[in-house]
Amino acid sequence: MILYDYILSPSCYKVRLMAALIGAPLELRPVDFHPGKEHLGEDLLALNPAGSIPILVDGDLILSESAAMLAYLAGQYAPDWLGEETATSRAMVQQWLAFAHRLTAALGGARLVEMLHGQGDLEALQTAGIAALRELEAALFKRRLDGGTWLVGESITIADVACFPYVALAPDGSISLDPYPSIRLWMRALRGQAGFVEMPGIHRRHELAPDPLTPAEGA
């Protein structure tokens, strides 16, 4: 499998991360996204007319949506990562994959404006990003009350991988993660997974750092 990749792209990173976590073979082809705009060149437009990356090629199969790539990798190498084999579990995984698109639009949009001087209303993007983070925090807090760690079920799934990168990089768009202890615990759990790989701005878990606690828990 070949992944057309940009090191600073969270969408590309989630595919690299998924492959690393499940031990799937992946050949990386670096793309000069910025400033070279190689993704808009003739060769890559032939693979993906939308002019976006990542692009995953496996034989005759060409995928241009990161959520589809996560599902394909899991289906091929680690079916348990698709969630439990119930209608409810699979539907919830799909719902979080859709939610990940909101994170990309809001948090990713704010990051693009701040880091790469992209076009967009930074304040509006930050507002949308904060709203999404509050929604995610509430869901993860409820999971914690029920004794769970992950977004769906008792084990990590592609839903967690899909949502993780843009959340972890929210500070790049000047959005602090300090108000969200459940999110930070969830990220800590994911960063502690065997096979975890880094990207610029996202690092492995520091074992000496204390777990984030809510004020009530820390009292």
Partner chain sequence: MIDAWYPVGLISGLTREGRETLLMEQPITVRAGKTGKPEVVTADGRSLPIVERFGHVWTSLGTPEKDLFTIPEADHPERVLVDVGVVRVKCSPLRAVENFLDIAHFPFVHTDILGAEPHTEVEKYDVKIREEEDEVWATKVKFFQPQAAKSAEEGITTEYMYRVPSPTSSVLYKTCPPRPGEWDVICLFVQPLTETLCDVWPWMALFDEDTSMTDLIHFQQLIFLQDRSILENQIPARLPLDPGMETPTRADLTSIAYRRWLKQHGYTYGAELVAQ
The other form holds:
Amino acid sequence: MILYDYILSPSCYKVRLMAALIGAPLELRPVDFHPGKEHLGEDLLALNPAGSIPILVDGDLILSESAAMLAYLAGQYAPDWLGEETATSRAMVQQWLAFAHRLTAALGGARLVEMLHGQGDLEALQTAGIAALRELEAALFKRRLDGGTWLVGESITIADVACFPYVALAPDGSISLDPYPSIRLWMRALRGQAGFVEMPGIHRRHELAPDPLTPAEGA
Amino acid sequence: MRLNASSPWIPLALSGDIPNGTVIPATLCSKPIAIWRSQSGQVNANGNRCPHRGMRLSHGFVRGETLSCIYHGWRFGQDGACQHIPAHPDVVPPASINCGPLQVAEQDGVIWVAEDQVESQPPRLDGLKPLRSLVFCAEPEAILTASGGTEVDLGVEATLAGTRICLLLQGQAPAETLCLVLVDQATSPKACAEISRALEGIRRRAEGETEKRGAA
Amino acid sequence: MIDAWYPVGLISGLTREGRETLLMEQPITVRAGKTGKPEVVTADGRSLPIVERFGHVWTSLGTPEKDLFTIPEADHPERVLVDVGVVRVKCSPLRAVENFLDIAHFPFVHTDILGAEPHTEVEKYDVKIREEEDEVWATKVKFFQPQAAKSAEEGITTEYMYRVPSPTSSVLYKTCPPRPGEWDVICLFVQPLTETLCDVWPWMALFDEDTSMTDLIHFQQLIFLQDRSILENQIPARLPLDPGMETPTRADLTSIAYRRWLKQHGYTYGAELVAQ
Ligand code: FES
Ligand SMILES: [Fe+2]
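Could the form predicted together with its partner chain be given as well, to go with the form predicted alone?
Let us now look at the entire complex, which starts with that chain.
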């Protein structure tokens, strides 16, 4: 399985993160997105006429939507991550996958403007981003009331992975995450998952590594 | 205005939002601070500026009973004193280096912070339990109006979805108010969810009001 | 500082219609002129002086007394020259340079790449302001790195030299695993947009035949973006030149010298002189 990847793209990171969390093998093929605009070159347009990355290629299968890639990876290697097989659960996962597009447009749009000289109406993007974060915060608070940690059901699903990157990187677009305690706890839980990998702008939880000042047990 | 009643103790967060081993940013009288809970459960508060190079300590991490800065890993104890500088592991940091510790108290599920040394305890919140905290882009007065409640010390009391609630309000910046929501102790989980949803309505109204006033 | 040279764009990225940007709050347009040569003009039509060097267009709002600095090592024909592109950062241009001069953050910010606990100790190194060249230099800087460069497979102790030849530029020389005895050159060129906003143009001249250009670009972007989230969260945003504000240690000797040099020259755009 080959992922056409860009290290700074949150959508590419979604797929790398998913693969790392479930231990799926992934071959990375770096794309010179910035400054080279390689995604708009002939070779990559032939693969994905939309001119976007990531692109996932597995044999004859070519995917250009990150949500589909998450579903494919989970389907292949970790079906539990698709959520429970009930109508409600499946619908909720779809709901959050679609919601993730709003995060991409708003938070991702603000990030491109603030960080990589992208074009767009920054204020409108930020307003839309804050509205989406508030919705997510309310939903995650509701989950906490029910004793839950994740967006859907009892365990982590592709819905969480789909929403996490753009939310965690909201500050890149000058959108503060300070006002959202439930989002903070959810991100912390995700960053604490075995196999978690970081990307620039998202720090790992250093406290999970052994403390160099505390002698190792049994030593 | 009792909304702005001066109390040495400022309610800044709900206990449940800061589990063991975590740190959060907060605002004390428009000054950025960090509130953190050690691994053993002790709550601490200090300035949010690392004395080394000014990095926000709320971006740091909690190890055991210490808070570490994310930039160069300087470690601070519960008294705010710097305990360890990773670049010089064998040096004992001078006692003068600290991150500006603040007085903090945890009571009734609310974390209170005081700028100066105070003898008193924070006010009791009898019969109430914490629900959630949210930020309004509105002034406290607009929240009072939108909630249809009455003023009490540090906030508003109102009835929402048939339940007594209390909103502790703290201005953080112009037109930005932190709201800690407490509900009657007997409130069921179902009613809590309903209140949470109704609060979003209050926020929409309060912010709509603030925007209108801003435009006028 | 007005008379210093500043990077304002990639030569490879020039277009006829040009790009509008800011230099110390002044709106300017950077474009390819009729002959393809770069031009920089202010909003009121004034043409600014130009130097084309290190893959970038450099200009100045004032009258530079000196030519833009050179990096003789970078001229070696076998070096790969890498335009890393631009990243905007909401911080003081001086803070961006100071961060680049710092190694003590490697284990915490570039974890498992440029540093890792428990290898956090910064050994003594030499720093001086070279009077003749009027540059800040740090030499014999050594640090343990789990993955020192794209071409390094495992951890090694890497040696560095840091150089500040102009107020918002810094050059880093680091040992080059495939070519013992040579130095890789990694630069941070900072365009001050305002006192608290900058465009950062990293640039590299490396000995590396094996790694693809894209990988080299990504490696440097990865490293710099890890710094960005730090830089946007330092308080105050402007670099304090008042010694009481922050607490340097022996590991910060380069930063101390840089700040002293800035103060000496009155390079205070992006600095805070008096504690607020
Ligand atoms: S800024 Fe906090 S440790 Fe350096
Ligand atoms: Fe760095």
